Amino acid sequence: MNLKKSIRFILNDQEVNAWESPGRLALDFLRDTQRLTGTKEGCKEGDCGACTIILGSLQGDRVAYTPMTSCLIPVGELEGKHLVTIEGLNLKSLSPVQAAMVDTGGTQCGYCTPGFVVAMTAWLMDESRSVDLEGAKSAMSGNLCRCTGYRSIKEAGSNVAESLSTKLGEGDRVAQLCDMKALPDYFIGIPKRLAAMQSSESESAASTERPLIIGGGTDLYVQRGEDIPDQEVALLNLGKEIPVVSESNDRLILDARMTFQAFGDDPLIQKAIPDIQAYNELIASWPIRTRATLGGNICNASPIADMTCLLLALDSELQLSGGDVARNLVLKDFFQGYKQLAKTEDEVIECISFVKPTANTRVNWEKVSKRAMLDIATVNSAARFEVEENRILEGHLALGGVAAIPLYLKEASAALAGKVVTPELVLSVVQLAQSEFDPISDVRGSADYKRLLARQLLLAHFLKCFPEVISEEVVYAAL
């Protein structure tokens, strides 16, 4: 069966009309068929950031651009959109990112530095990031060097902090860059040039195969990478625009493919979470960010998924589809054991919820890695209490890295309901959490230093959301 397809779009200043796979990665495209080999092949999985791309699509009269790893990345879902290599960003003098890389020495060997730069560049185009030296970094998290030890890149990105913060004003950054020369004039036209691409998707050659679903790929790609190019594939980001969220009954509603990025920086998240950009730079890389959705974290089923042990503490409700009926399933009981789900093969995540939270509900996240940003946690932990005054209405806990699902704490979280917050009951629930798992040993670390974890983690959520009530010296004072 032919799985090959017409897929349109803007490729830096040119209209490509690509007849591909759909599930084949943009990175082999760029490099094989169209011999654009700026874009480097690193890890293939999403760590490195040497195949860094940026990719815009069409909101409005205006491009919204992402950076993005294109060793995860769908040739079918570049349909309708402007991808942006290192060579796209060529001017015929250095751009302001490539000249402070060469003043600050900011390469060696080369081979990371186009992603650097194509990095960088993206940071200075969101108008949603601040440029400074922590503007910079954040940009570069996604970003892997071997030889320099990096203190010449972040000089690199201070220094274009430093000259351009002045410059770029309230706005289209995309203009404000293209007039300075820091972007190629191009740029401009993009948005009319998209507007008149939209245009009704190619039809496949029908199959009897049920099609591999695909939504931001961060883990797929990475098990089954080589594979996925020789199947038929459904890829969700192609379907109607992902909204943001909305409120519905005192209920935050979230579409499942919403990647993290758009929920750590949706203002009713944010209103709801304080913490959730914080919470959000410890989970994975920006260009990451961008592809990794809700949905998927969720169905992937790790023990270890960082937004899922977060859901899971918001008591979250599922709205699944494909099946024979449309159901609503909690969260907590979606999970049934290693990698094994309450759901259908024709089903799919279409929706998540939860009670929006108010003034009287404090949420906390806590994660454990070996590294302190961008890893795999050991374990994982969040909280969330309902509260009048010093009294606990409801509490919700989950842990993650100590038992072969993400799992909720019923038992604990049971015992927390109606309770006046104390010492005594804070360490007799965290006992009683204790009981309700029995970790095993495994790279990341053994049994007992996972219990341990757990335990510290499980405290954290109680001194952080009640410190006007508990305190480290007297909690640790009575273990």
Ligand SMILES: Cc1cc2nc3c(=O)[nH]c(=O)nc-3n(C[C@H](O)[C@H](O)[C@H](O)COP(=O)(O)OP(=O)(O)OC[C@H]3O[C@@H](n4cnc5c(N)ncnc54)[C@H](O)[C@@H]3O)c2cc1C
Second form
Amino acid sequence: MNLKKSIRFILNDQEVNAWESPGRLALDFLRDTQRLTGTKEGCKEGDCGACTIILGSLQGDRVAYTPMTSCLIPVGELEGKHLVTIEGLNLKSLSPVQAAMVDTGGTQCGYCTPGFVVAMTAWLMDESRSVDLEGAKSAMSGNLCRCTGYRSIKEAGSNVAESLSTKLGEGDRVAQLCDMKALPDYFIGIPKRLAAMQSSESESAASTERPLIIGGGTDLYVQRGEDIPDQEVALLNLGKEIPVVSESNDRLILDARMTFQAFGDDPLIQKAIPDIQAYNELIASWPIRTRATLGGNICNASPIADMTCLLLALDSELQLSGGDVARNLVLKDFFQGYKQLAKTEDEVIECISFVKPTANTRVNWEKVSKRAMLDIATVNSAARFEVEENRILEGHLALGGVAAIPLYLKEASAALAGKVVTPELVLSVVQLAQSEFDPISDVRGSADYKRLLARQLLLAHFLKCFPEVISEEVVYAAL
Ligand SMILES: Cc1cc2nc3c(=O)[nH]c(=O)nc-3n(C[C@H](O)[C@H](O)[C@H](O)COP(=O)(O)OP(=O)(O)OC[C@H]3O[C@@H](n4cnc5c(N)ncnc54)[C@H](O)[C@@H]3O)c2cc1C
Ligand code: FES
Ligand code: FES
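Since the structure above is the form predicted alone, I would like to see how the form predicted in complex with this ligand looks, so please show that one next.
To see the whole picture, the full complex is given below, headed by that same chain.
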């Protein structure tokens, strides 16, 4: 079967009309077909950042640019977009980022260097990110280097921040960076060129009886990347519009195609969950968060899925389409066994919704992993409490990493309803929770260790959400 399609996009400053299987990896297309070998292949699993590119999509009259790992992007998703590789960042002389890497000795064998330069350039292009050392470190959180020990690379980031922070102002960063010779001038013409491409007819994604549903592809390409180019795919993120959060009555409604990054950046979510950006920093890396979707996190059904754990505690509801009838289902009833979901293969999660947190809501999320950043959880946990003074009207507790599914603690949650928060209540509920799971020992930790972590994370919710009535001293003395 010939799966190939016409895929039109701008690659650096050239328009490309590729004839490709939509599920083929962008990384393979760049290196093997285009011979743009500056984009390196390292892990091919989203972990090392050697393959980082910047993808731009037209939003109104501007292009929004985000860094992504090309080893997890289907080439079909490039349709109508601007793909920037390391080659597309070259100017007649070194850009400030390139110069800083040279000046600080930030490159040794050089294999990781294009990825770092691309990630740092993406950081400067994104006006929502702080231009300081912390901003640089966060932008490079998805890049590994085995030679330098990172000190010189961090110094390069710090130098770039120092030299550009006062020059970069509000508004269109791309124009400012072109002016200061940090980006090539061709970027200025990209919005118009992309707009012209959108208005002309281009072939849409394949549509067959049962194509493989791909959200961000960050799980699928890691698990079965070699097979996907030979399959029909349904690319959920082919649309031009960026999935957003909306409000309806007392609920927040999220498009399931929303990425972790977009979720954390959304003003409605930041109001509802004030610590969401800090949580996001502990989940994957920036180039993965710009791809990984909420729907994919739920449907991959990993017992340690971070966003799923949070959404379980928010007592979320799913809206599914594609079956005989569109239907709603509460998330806590979605997981039936290890990777077994209460949905047919044809059903797609369209939306996720939960009751909007108010001033009387307290939400907390915790994660323990071996490395602080860019690591999956050993155990994670989330809680939501609806409170009136010191009484919990409604409580929802979720735990990951202790069972075959992301776990909603039904009994412990129910035991909180209507109760005044006291150290005795907290200890009894945490004790009750222990009867709801039976962890197994694996590479991330022994069963006993996970039990201990689960207890500590559950206690942490109460300590953080009710500091006025419960303290570490009292809890630990009573344990
Ligand atoms: C380097 C790296 C680090 C990671 N770190 C973390 C981490 O810290 N925490 C964490 O939780 N996860 C992490 N992940 C895992 C992954 O990024 C998430 O699980 C992500 O949410 C998957 O979403 P996706 O859109 O990429 O899924 P995809 O790979 O596109 O799809 C996953 C599954 O869901 C199905 N699917 C996708 N969307 C829908 C939908 N709307 N309706 C129905 N089915 C759908 C697909 O068919 C597939 O079966 C990491 C992954 C990588 C590569
Ligand atoms: S090759 Fe390692 S992140 Fe893509
Ligand atoms: S310079 Fe060799 S891997 Fe970074």
